[in-house]
Amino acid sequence: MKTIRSVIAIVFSLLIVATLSAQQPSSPSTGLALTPPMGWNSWNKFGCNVSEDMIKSMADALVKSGMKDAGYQYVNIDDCWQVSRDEHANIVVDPQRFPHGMKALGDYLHSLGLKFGVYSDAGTQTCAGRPGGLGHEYQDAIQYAAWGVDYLKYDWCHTSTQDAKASYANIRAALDAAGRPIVLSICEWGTAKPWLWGKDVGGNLWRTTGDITDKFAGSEKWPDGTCCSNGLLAILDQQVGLESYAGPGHWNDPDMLEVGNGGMTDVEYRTHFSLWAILAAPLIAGNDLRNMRPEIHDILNNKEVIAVNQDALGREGTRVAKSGDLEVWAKQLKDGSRAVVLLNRGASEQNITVAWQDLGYPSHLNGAVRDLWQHKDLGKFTEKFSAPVASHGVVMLTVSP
C-alpha cells in the first residue's frame, strides 16, 4: 500500500511541475529568426550619412521593388542616429536628421509591413565615437521597445576588458525585460568565438569574421591592428567548421551583403549571393535600393536562390570537395534534396564536378538536377553532375532524388 501511495505522490508532484512549468510565460524572444534574418542595413552604402527621409524612402523601395515580397522584411539603421544623452542619460536621437523621432519612424515602417532596426554598442560609444549602452542597458531597452524596435545588432568597439558572453547576456535580458520581441545581432566580430556561446546568451545571430569589404578576395588590418577588412573569399573560408552552431533562431553571420554597391562584378555579386545562400546567412542588403540595376534587382530577388536560405530545416551548408580554385559547397533542406554551389575562385573558365556521394547520396541514385540562376530543368543524372563554371563565378543547383 505505501508503495502504491508513493507512486501516486510522485505521479502528481511531476504533474503539478508540469503544469508549473506549461504557465510559466515564455521569454519575448522565443520564436525570433527561425529562419536567417533578411533584410536591408544602411552602413555598407551610407556609412553615417542616415536620416529620417533616406530610410523612409529605402524602405518605399524595398516595397516598390518587390523585396518584401521575396520575404525581405527589416529595415535596419546602422551607426550615427545618435548624438547625446539627455540628464536623465536618455539616449537623444539626432535632431536635425530625424525630425520626428524614432517612433514615428518605426510607425511608418510597420505601416509598410516592414520591421524596424537600430544599432548600438557594447562599450562606452559606438563605433563611430556615438554614446554606447555600457551602463544604459535597461534603460536603452525600454526606449527601444518603446519606439517599436524589432532588431538591434550590437557592436563591440570601446569595450576596454568586457567579457563579451556577459555583456550581451545583459543586453538580452534587458530586451526580454522591456517585452518586446527583438532580434538580437551580436555584432562581436568573432573575436570571442561567439558560436560557442551566442545561443547560449539568446543571441539569434552572431558575426564570425570582421567587416565585410566589397572585393572578391585579399584581407587586411584595421588601423589599430585589432582585426580585419576582409573580401568574399577571405570571409567564405572562416565558415569553414562552424557549420554546426547555426540553426532555427541561431545563426553564423558573415557580414552583410554588398551585392550592388561597384565593388565587384555581377557574376562575383551573384557568387556572393548563392554563397550566402547556401551558408544560411542572414541575407542583410547593403545597396542603394532606389536606383538598382535590373541585374542587381534580379541577383536580390531570386526566389529560388532565396528559399535555399530560408529553408525550414535550418541546415547551414559545407564545403564538400576542394580541388585548387574549384570547390564544392552543399546545403540539406528539409524535403531531403540537396542545394549544391559549383564555386570557381580561379582566373578562367572551369569544369566543375559534384559527385553524390559527396552530398551523401549513393552513386547510383538518379538525381534530378535544376539551375536556379537559369530556372531550368537539366535533367536526371546518376553518380555525378558537371558544368562549365566562369571565372569568379558560380553554378547554383538542386539535386532532387
Second form
Amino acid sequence: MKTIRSVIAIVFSLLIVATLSAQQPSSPSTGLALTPPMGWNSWNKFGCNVSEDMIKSMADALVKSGMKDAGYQYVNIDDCWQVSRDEHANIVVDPQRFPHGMKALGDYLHSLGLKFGVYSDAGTQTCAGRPGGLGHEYQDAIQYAAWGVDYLKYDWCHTSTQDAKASYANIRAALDAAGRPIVLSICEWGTAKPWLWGKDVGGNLWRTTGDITDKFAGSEKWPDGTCCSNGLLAILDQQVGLESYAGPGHWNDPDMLEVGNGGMTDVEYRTHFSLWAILAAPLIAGNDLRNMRPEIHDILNNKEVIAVNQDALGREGTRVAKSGDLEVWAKQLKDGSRAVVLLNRGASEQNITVAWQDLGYPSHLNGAVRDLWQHKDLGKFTEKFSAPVASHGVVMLTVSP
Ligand code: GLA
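Shown: the form predicted alone; wanted: the form predicted in complex with alpha-D-galactopyranose (GLA):
The complete assembly is shown below, putting the previous chain first.
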C-alpha cells in the first residue's frame, strides 16, 4: 500500500514539474506581429538624411494619405540617428537633427496613433559607422523602452566572429527585460539562415537577402566584393523554399518596399507590391509619402491587395507553376480561398494560365475569380483561368470555391 502511495506521489510530482516547465513565462513581446508588420522606414529614400522634422512630416503624411487607415502603423528611423556614446556609455542622439530627443518624437508618433521604430546593430558599429549595440544591449533596451520604442531593426555590420543566433537572442532578452513589447526585426541578410532560428530567439521578422535596390532585375556585388544589391526578381527568387518558416508572429522579410522611389515603372511597382503581399512580407514603405503621385498612392493603398498580405491565417505564398518567364504564385487564405499572382517577367505581353490543381483545388471546382487591381469580379470558372499579362506586370486575383 505504502509503495503504491509513493509511486502515485512520484508520478504526481513528475506531472506537476512537466506542466510547470511547459508553461514558459510569456515575454512582454508575446503576440506581436501576428500579421506582417506594416509601416514606413527612412532608409530606402533618405539614407542618412534623417531628422525629427522629416520623420514628423512623414508621419503626418501617413495619416493624411489614408495609409494609416489602410494598416500602416510603424514609423521607423533607420541608420544615422545616433552619433556617439556619453561618459556613461548611453547612446547619444544627433542633437542637431533631433533637437527634442527621441522621447518627444515617440510621443508625437503615438499621439497620431502610430508606432515608433528605431535601428541599431548587433556589432560594434552600424552599417553607416555609427555606434552599434554590442556590449550595451541591456542599457540600450532600457533607453528604447523609456523613449516608447515599439520596433527595433537590428543590423549585422561590424560583427566580426559573433554568432548570429546568440547575438539576436541576447538583444531579445534585453528588450524583454526592459519590459516593453518591442517588435524585433532581424537584419542579418540571410547569411546564417535566420529562418531556421529567428522564431526561436524571439525575432518577429528576419531579412532573407542582401539589400533591395530600386530596379526590376539583376543583382550586383558591393564594391568590397560581398553580396549584393538586389533587384526585385533577384530577391523574389531567393524566397522560394522559405515559405514554411513564416507564420503569425514570425515572418520572412525580403526587405522594404521601393514603390514610388523612381527606379521602376508603375507596372513594376504594382508587381513589387503584389508579390510582397502574396509573400506575406512586411509592408514597410520606403518612399517620400509627402508628394506621392496618385498612381503610387493607389498602389500602396490597395486594400484588397493589403488584405491578402494581412490575412489572419498567416500563410506565405509560394511559386506553384513556372514556365520560362511566366509564373504563378499562390497563397492560401483563411476562408479557404486562394490569392494568386500571375507574373510575367518577360519583355512582351503573354497569356498566363492558373490551373485549379496548382492551387490544391479539384479541376471540377467552380471558382469565383476576382481581379484585385481592377476591383472587379470576373465570373466563375472551372479547371483554370487565363489572362493576358503585361511585360514585367502581374494580374492579381482571388479564387474562391
Ligand atoms: C544595411 C541594411 C539596410 C540599412 C542599412 C543602413 O545595409 O541591410 O536595410 O538598414 O544597413 O546603414
